[in-house]
Amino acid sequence: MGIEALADRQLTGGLAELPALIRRVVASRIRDANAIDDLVQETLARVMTAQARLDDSALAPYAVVVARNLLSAQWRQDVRFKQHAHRLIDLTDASRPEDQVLQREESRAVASALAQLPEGERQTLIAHEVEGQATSDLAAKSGSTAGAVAAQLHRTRAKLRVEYLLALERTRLPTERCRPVLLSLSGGERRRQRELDAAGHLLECPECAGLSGPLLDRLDGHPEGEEAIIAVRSDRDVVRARQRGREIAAQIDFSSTDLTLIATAISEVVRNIVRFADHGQLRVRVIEDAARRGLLIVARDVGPGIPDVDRALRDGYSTYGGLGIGLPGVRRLMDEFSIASELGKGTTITMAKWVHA
């Protein structure tokens, strides 16, 4: 079954409406039915890859941007093919001088991107990525927690990706709005995308539209499957989040008891998103320090917020009369737990569980 048929049959919401939209965009430029099908499916594949990092309102505009970029790329490829059709074989050397120039350009872009980071963030990133210092060691030096350091590293990497692309492409952003929009896309900050109307900006700004592809058309997480991002809207997402979190936790030698505790905690926080918020997102990621490995879980929602966080963390407090363990129970199940909530904007819960010898 093709990706377009899969979207038509299995997906709901904004994604289910995209195939027809993409087909209209593509069919307005080309007439070959097979080529249209290929481009529609390729566009859908890229949008589905980026879905977890995009606010729902940005899905359709991003799909239009991707389709237009693919059409332009195909047009350039067709032109090159016609220009070189007389060649039967390619006699160029694989190790060309141009390749060395490109490597130097990439190195300069990385250096330029690092220079744009605040001093503290740059030093933390280098200490972790280059020197191999564990998040727990960095947390001890800064008086923070391993989970907070991991979250900061995620934001720093998002900034680095944006600055690297700007330096590599030598792009000058036309407005002050551009960089915040690109940062929200790079970091998968769906609430921030909505606040900035990133969807409308992508359609209005050619520079950001061109950069959005490299920022979003990538797999988020580790190749070993040590990270997952799950969009949360309905009860079925509770099951999916619990299963995916348990799968990732099982990779790092948690006991069967701890796996059950982790799954229970994930179920509770995701069920709260479904019950009280418009929508949300769960991110599960493996973290480690010099002596141990663990799991970082971040649950974010776009909802009404919690009026009294201290009261919500007391045993026996419930706003719906359910039989769940509640936030106090979740806090007891995890090794680290923190909550931040803002009325009218939403709640973020960050928690961590470590593998204990």
Second form
Amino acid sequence: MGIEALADRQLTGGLAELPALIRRVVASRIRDANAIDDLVQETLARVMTAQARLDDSALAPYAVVVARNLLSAQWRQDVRFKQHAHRLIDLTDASRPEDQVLQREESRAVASALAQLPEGERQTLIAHEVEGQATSDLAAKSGSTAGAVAAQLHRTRAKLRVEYLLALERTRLPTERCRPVLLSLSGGERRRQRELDAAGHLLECPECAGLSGPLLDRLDGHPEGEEAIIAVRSDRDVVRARQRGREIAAQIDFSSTDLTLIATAISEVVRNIVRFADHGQLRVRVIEDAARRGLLIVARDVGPGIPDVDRALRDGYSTYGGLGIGLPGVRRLMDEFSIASELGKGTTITMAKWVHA
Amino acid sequence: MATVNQTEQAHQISVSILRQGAYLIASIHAALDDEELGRFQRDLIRQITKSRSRGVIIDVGALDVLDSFGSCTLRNLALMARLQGAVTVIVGIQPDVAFAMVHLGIHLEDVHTALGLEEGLARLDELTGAGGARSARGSA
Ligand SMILES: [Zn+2]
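Moving from the form predicted alone to the form predicted together with the partner chain:
Below is the entire complex, every chain and molecule, led by the chain shown above.
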């Protein structure tokens, strides 16, 4: 998808109304203004991370689901903290046997999920992920193409994630629609999501709503895939953030030119945070889809927001850029770029670059 | 001046300013944050005034990023140097960095640039009309 088409999709796809919607959901449950701002920004960041895998019609319902999940997590954390605040030291000791139990649970879930896969798919997946066979070798063996093998692996992984979560959470799916919906979310198949009305289902099915978070907001099962989270408060963080971002990007096969474009884009957005917002955060991590790897960058700030995102994305207009270059330039540096902004609250910029073969 | 010496010492690892005849050669050796960049700008202008330099080379070969703020600072520096009677040539912009700047929409057309130090010095000779003064190079 071209940059222009993608940006148009973001801006006309109802993304502009998301912050207000999320705020309504969050504000109906908690009072503390700072906590509300944080939760709205966190929800936005997660929705935007997942948007590449979601059909437009599912963005708003997914935002509601994420906000609800975060609210209950926050609420649970508060309660737990209050209950255990007086014995924090005991807690750190006690966590070890719990960790072991958790690990046992996880391997049980993986085994059970693998058992759900068709024999052929399971063997291909293991040959690729465990034995490290290249997709081109696997294609030669099966008389197929590397692209077709990669696409099949993508579908298999999507299936595995769903089965793994079901086994881990010991969820029983209440309807026939549940599994196909979860598969379409996990695989990022937008057309299928529309056919199934995945959006509508998320809102009415608590089981699927609960699983949609881990399915969409995930570190794409990538062995080296680490996420860097850089707090942004002062101009020193500009250099720090772009150096850290470049390090993460260097883990995959970006050209030196692409590494420079990425570092420059990070430098610009982080500087915007420093100049125009109170503080913010940058997250950088390696992502992959069916056939390629890339870098995902999410910058969010707590600040004034952008009054008119459309105008801010036009060349020569510098509401947010100050230096007259700003966001249109950054968009040209990346393959994918989108913004969600809430006036008086903050801005979230999500951008990605793919490794070009 | 004590303050100048102190500042020089404080970040001599990141930047250096050397005098060569009527020219100053300033090199940035590492990524600078905004404060360091601002200090570099002040130091360089002060040195230009003090030594009455006619030309300044700024070597940015070690920079892996020149974002809009960095470019803007360089452009301002050149302008301020001009007001002190010195011509500025920026040298050593890496090809990848230049590519990123173009994509970003940054133009340095009002600033002189050259490939490396040698070319930069030749360019300064040309611009200041000092070709004869540097006999080893000859006039351009
Ligand atoms: Zn369901």
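Numbering follows the first chain given and starts at 1. For clarity, a rigid core is taken as the largest C-alpha set superposing within 1.5 Å between two forms. Just so we're clear, the structure is a prediction, and the values are computed from it rather than from any experiment.
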| query | finding |
| --- | --- |
| Residue 298: Cα shift of 2 Å or greater between the two forms (core-aligned) | yes |
| Core-aligned C-alpha movement of residue 334 between the two forms, 2 Å or more | yes |
| Yes/no, residue 37 Cα shift of 2 Å or more between the two forms with rigid core fixed | no |
| Per-residue CA shift, residue 245 (Å; core superposed between the two forms) | 18.0 |
